[in-house]
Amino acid sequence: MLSSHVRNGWYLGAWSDEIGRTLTRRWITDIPVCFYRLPDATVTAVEDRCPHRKYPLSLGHLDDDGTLQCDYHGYRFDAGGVCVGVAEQADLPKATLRRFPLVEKDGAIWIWPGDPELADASLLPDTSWLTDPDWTHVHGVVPLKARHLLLVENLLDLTHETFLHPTSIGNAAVAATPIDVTVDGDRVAFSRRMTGIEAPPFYEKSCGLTSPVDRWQDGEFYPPGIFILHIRVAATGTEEPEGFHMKVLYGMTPGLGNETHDFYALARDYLIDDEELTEFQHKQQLAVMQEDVDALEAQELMYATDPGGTVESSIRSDLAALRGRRALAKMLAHEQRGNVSA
């Protein structure tokens, strides 16, 4: 069955601290996935369906030696996903679990749900700042009952900050400042330079700055599901290297149907031992994300009930979002042509 989601790409499947010796289930691009760690602490992920009668393996249990047992009829699988026993008979049935390519780096577990032959770790962007001792960060995941594309477009068009987040990170300067958009292969990037503007409340408190300030936004979208925002804030007239630096990572991972896992990490390279600031920024990040969730879920209902045939209106600030939409459509079409011809 053709999926409506791009599968030949890296998605953030889990944070490293989410996965241990407990079986953890998460839908990824409409595929049920069971994550767990083997006795040597390496992480693995298999399709969460027993090949016997499709019972969720995540409802089974994991032995100390890394053997995964289905708790419906007792099929047992070794670390390689090969059936090594079943309670009903002495001889072994032919059964193997589908295992997914994974990369664990910088505290994140990246999963490739498509053709394993195409999985290329070099396609992952640099996230070394997540474990750089000169940076600190908070991270988590927020459930979103809206399709993946709506979140992608939300992040590629940050003019919405002016209207959705006026009490935290947005003000009139965001919508009033045009962006420069570049496309390099599938990667879509934008930059916005706001100089001599009023400091939004979040940055005023986070950086201890008073207006006017200069603010930079540089966003990068690595289709199908990775977005990184580089933020710089400085007193007006100060060179950018002397300013305050933050980064926000979003792992936008399609779940089941029109649901999306909204992974996030917010990092900064200043006052890294200030726990009060960390707590403030984390609360603000979650508050901003909830405003986005509320908006995107309202938007999802409108898309889901739209009879079609109406043409969307677009404006200049949509350019990066439209490029991102185009990149995803191109990847999905390429993938589906390959599936049909295979």
The other form holds:
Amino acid sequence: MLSSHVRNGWYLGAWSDEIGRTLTRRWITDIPVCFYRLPDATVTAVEDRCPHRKYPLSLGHLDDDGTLQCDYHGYRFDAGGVCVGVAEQADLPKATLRRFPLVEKDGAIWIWPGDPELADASLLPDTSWLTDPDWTHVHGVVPLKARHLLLVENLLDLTHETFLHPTSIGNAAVAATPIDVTVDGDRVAFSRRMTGIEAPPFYEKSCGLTSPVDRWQDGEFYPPGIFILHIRVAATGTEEPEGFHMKVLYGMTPGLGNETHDFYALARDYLIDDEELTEFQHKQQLAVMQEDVDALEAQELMYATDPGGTVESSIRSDLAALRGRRALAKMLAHEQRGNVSA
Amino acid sequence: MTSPSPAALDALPLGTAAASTTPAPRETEYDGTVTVVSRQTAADGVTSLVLARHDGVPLPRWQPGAHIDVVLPTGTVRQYSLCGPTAVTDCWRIAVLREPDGRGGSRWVHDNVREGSELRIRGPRNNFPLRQARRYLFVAGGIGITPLLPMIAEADAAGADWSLLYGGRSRTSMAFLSELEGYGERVTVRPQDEYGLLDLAGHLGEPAPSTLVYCCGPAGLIDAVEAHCATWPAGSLNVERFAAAPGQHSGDGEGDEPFEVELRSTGVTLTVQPGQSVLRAVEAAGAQVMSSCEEGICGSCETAVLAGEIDHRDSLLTDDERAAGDTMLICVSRARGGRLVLDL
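Hand over the structure of the form predicted in complex with the partner chain; the form predicted on its own is what we had up.
Every chain and every other molecule in the complex is listed next, the one we just looked at coming first.
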């Protein structure tokens, strides 16, 4: 199946704490993937189709020794994904499961759904702050019924905060402050420095700040699927490295068709033992994400039903998003021309 | 320091910077008419206008670097930087240089606007915000002093270390010199007829940490400052071009040369005139091309270039994509040589 998704790239496949000794199915770039852990706790991801008659392996079960059994006709696969027996006959059928390159680090499981030869762990961004003892974070995943690109563009153009999130993280200063956009290879970065602005309600509450404040947003998009936002909020005039630091990670992972897994992690480096604050921030994060989900799903319908050939209007604040879009289009074209995608 | 003369501005010194001491209010835009409450000659060919709402309602707050649109009766829109004190909200000051060779906007203002005139304006908007720093180096050329005046006031009020290098054709053509006198040695005034070209190397020196450079003036000055700041950390240099900037607008064709464009599919060759975009020229020749923003942002009109050297003026392409020289946004970009062959 020719997918419209880039596959040669790292995607957040699951949070480490989601995957255990049970079988977890998740569509990733139109591929059904079955995640599980072996007895030594290493994580494995295989294509969730039995090579026999395509039955989902995730509907089967995992033995204590790490053998995966398809519960349709009893094909059994060892830790390496090689068929080690079936119920009906003594001879071994020739069957091997497709296994995906994985990297588990900092509490996240990263998956490379494309050509395994190209999987390079050094392409993963630094996420050490997810497990750094000086930081604390919350994480999860939100289902999104909208295409991956809409989420990418949502995060690369935070001007939308002013209009979509006016009661939490957005105010007029966001839309009024232009961004600097830089491109380094495929990576797209933007920077917005708001100085002497009114404190948005979320930061007022979660940092105890009153206006005026300085607010910095430095976003990094690692195509195809990773976005990290570095946030600094401080009383106006406070110099680095003082002030409040937060980081938001989004794993934007295409699912089946125009559905996307919206993985998030929200981290901070202050009051890290304040559980009430953690809970407040988590609630707020989910509320903000719900506003995005509602908007992107409304937008998805409009894109899905738009007759071809109509042109969008774009403005200067779209630059980072447009560059992200181009980076993805280039990766996809390269991948499909080289016929290296699965 | 000498204050500007209109009474409304006398009340507060230019150094009273709102942002550093009081909460910044929500930034809103005004779109409506204002009355010209004062018109003064600020220098040879420069008139300064103080604008206020005729109903006396305060105008929106603004930050240094902000500009307003002046909508001329012809529908033409011109941008002028706000150059009064940010703390004053019942009136705004702009300064307009008469540009005899311009497109007519500044001539219209000079010839038609009097005290009591009404002007349609929109704004403020800020594409040139002053970021926080310990040290600032300001460089102004001619009328480019206008956005820098409130920046200097704010930097000075915040106790920052700053200096201004201000050039112009001659002393009499340089606006607001008397207002700058009060800053003493921080300001270096260098009219060209007395000193020649600005000593940018001496003013800018070597890259220094926590130092931001702000420059506004003619394209040649900005280009020179950009060259001097090439080795500075990214983001150190902040510029505002008051002429249509290369790389931002198709412009009005001033300074552009005609060139030829060949369309590969038909072999037709057409001439693109100064002031005309490649997009318009190929459309006039009957070619169907997608386009949208016509500002070099959206990429709808991206066209493969088969031969010829491109003068890229868009905002979207990356340096690598530009260097490859095989694609261009035909709504704004032009030919560097005399001819382009397009895959159209």
